[in-house]
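First, one chain by itself: the form predicted alone, in structure tokens.
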Amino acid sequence: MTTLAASGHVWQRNWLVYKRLWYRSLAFGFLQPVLFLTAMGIGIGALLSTDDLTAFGGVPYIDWLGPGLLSAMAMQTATFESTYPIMNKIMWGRNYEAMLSTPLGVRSIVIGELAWMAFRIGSLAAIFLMVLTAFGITRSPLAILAVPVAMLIGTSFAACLVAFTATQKNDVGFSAIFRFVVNPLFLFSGTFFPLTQLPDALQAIAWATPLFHGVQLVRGLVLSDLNLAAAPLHLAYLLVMLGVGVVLADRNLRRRMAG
């Protein structure tokens, strides 16, 4: 059985579990955007005047947010799938075990895994997109491609994790994973204001993290100003992210499925 063939039976294993819960996950996909831009976008915007919105390229703060919210629901989405459910998949439930005990291999495991996570983003994001569009923050049919974009940024993310999960005895690490990096990413990755309202120092960081990276992406496919030279930069940075953290993963899981 070809790696490619196996871990098709992993992403399927995956979808029968989630068929039974799948009208839950979209339903929630698609209230949350309608809630965060209705209280953030709508609400926030309203307070701003048309001063302040020279610091957002002069489109309104609603359609400014939009994007950022996008590329920072693949990074949770990401983290939360690639945690908790992948411990219990190697600890407690032991579906690895069971799985290594067929022609499975652990890379096909994590391409499996990975591949599975990339859907759940992919149709999460393409929820996201609608409710922008119904918003009317959508100014171009190229926005269609922050669908994959957002998959890419998701899957890097998982992938690093992955790799992390596979080293953890426990779930206290998480709880660092959660604080002191996911949260930081999500503030301070231009998701709801320009890192240009940093000091110079804390911009340099900002703009070494992956999310930002995302972020640039999206919002200039969503509104239609992406920086052309910019662009293969933010996207070889999330493709290097992505083939170093699978590399991490399989060696990590390996390493602890033979322990």
Second form
Amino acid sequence: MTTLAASGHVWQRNWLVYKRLWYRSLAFGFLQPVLFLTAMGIGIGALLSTDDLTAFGGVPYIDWLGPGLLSAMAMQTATFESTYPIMNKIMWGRNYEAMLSTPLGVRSIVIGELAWMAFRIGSLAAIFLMVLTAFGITRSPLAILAVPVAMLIGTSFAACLVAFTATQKNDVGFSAIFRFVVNPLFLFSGTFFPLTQLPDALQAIAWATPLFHGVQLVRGLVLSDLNLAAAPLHLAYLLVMLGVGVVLADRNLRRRMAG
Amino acid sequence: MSSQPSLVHARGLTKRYANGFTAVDGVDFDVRPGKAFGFLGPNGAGKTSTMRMIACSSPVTEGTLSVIGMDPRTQAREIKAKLGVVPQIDNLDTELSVRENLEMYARYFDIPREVASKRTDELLEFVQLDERAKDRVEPLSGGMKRRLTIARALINDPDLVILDEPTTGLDPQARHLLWERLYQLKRRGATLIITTHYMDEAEQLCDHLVVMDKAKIVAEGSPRQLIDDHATREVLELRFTDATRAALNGKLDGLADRIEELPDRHLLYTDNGEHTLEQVNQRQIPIESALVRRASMEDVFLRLTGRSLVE
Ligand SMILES: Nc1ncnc2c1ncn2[C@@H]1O[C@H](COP(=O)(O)OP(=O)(O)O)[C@@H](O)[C@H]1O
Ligand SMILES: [Mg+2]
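The block above covers the form predicted alone; next, return the form predicted together with the partner chain.
What follows is the entire complex, opening with the chain shown before.
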């Protein structure tokens, strides 16, 4: 059995659970961007000057915000999916123990889980993109590429977080992750306002963090103004993060399960 | 018997955990095909640690171990393909139905769907859960969950089934139902490794036993042989009032092969309990109650370790 086929089984197990409630997840995936865009874009956007659009690269605030929210959604979904559910499968429900009594290996579990999260985030991103289109925000058919980029953002975070979760003996560490990693990234990655608003030192830090690169790519694709010189850099950042995350997740989960 | 190749062969098998604790300390044993092999020992003896090494879920620290003729260090995947494992703590998939638990597990073994579906039907019937096939796992009773776990362990038609404390925590009725299923399995020629701290389970299910205590194997043989070697045919259990007990000093001497003094009673090891009881009465020692019974694995364990199996 190849690692790929075995990962497919792990993916399939998640599908079996998910398919009973898929409509709930998709309805939520639809509702969330609609609510956010209405509240933040129309509510706050209306307070901003409409004569001078230069602050947001020449587009209305809601257009600028939408792709940022899509990217943040990818990160947040990945965070939720790779903390408690993974901890459950390691410790409380012992799913991995059961899987590892079969020919399935740790690598197949890691790849299968990440592929599953990629699928979940991809489907949510596709819905998000439809909502953006309905709000008249997408500028070109190439915006569809925002979906795989969202999957990349999600799996990069997920891989690193699975690596973290595999080292945890209880869920105390998760609130620290939410508070000190996910929330700051959510707020300071050029999602809600341009980084140029920040002091230089903070800008430099924001540049070094992953969600910023994801936001740049997604926004460029959706608004059709991708900076082609910077894009490979953003992409490379996320790919390296994914690669490092997978290696660490595999190593940490292997250690954890060996006992 | 010894000419047959062993399914599990261990020499000097040792498990030391990261914290330096030695849970299994140089044990030797051989599991023959078609037999039920038991590990009897109290909590903390190292049974689960041994099982986990055999199942390739926990690396061997030292010593030789071969499972189905293969080396767990290098051929874990091949070994796992031929094993059925019933862990001490249930790890059924609570998000799936009873049926899905078996079918999904079959996928992990790469068993084709049609074969998996057919085997699932057979196994659900075998463990008498066919009527619960569509139910979720959570509402099942402890005994049903255990039976489902056993069915799951058989999905790949394993050469060897490892059952870690299969009936611990079950009520007597559920235990007997489970034993009965395990007998059936034995009759079909399956090789079983069973760990338990119940002497009755060990005596009833196992053809061959090792007694484990504090990380070591302290005795080995068939249940009958162990009782013959380490206990007498019968045991006379005597209870005295505290006053009599205090005044006993040596009055029982010479009445039995061996006398074991427990907090609440005296055990007299003898080949004829009734006869010994007569002798006690002749010495005019006032008895509160007396019981003659056959010697059991509990007595063997007491003899070997000076402690009871279940504290
Ligand atoms: N992962 C571990 N790390 C350290 N000690 C352990 C670990 N697992 C088990 N032990 C210790 O090893 C001993 C034997 O445990 P175990 O094999 O579970 O015994 P049994 O199954 O006979 O009750 C116990 O003292 C237990 O606390
Ligand atoms: Mg145990």
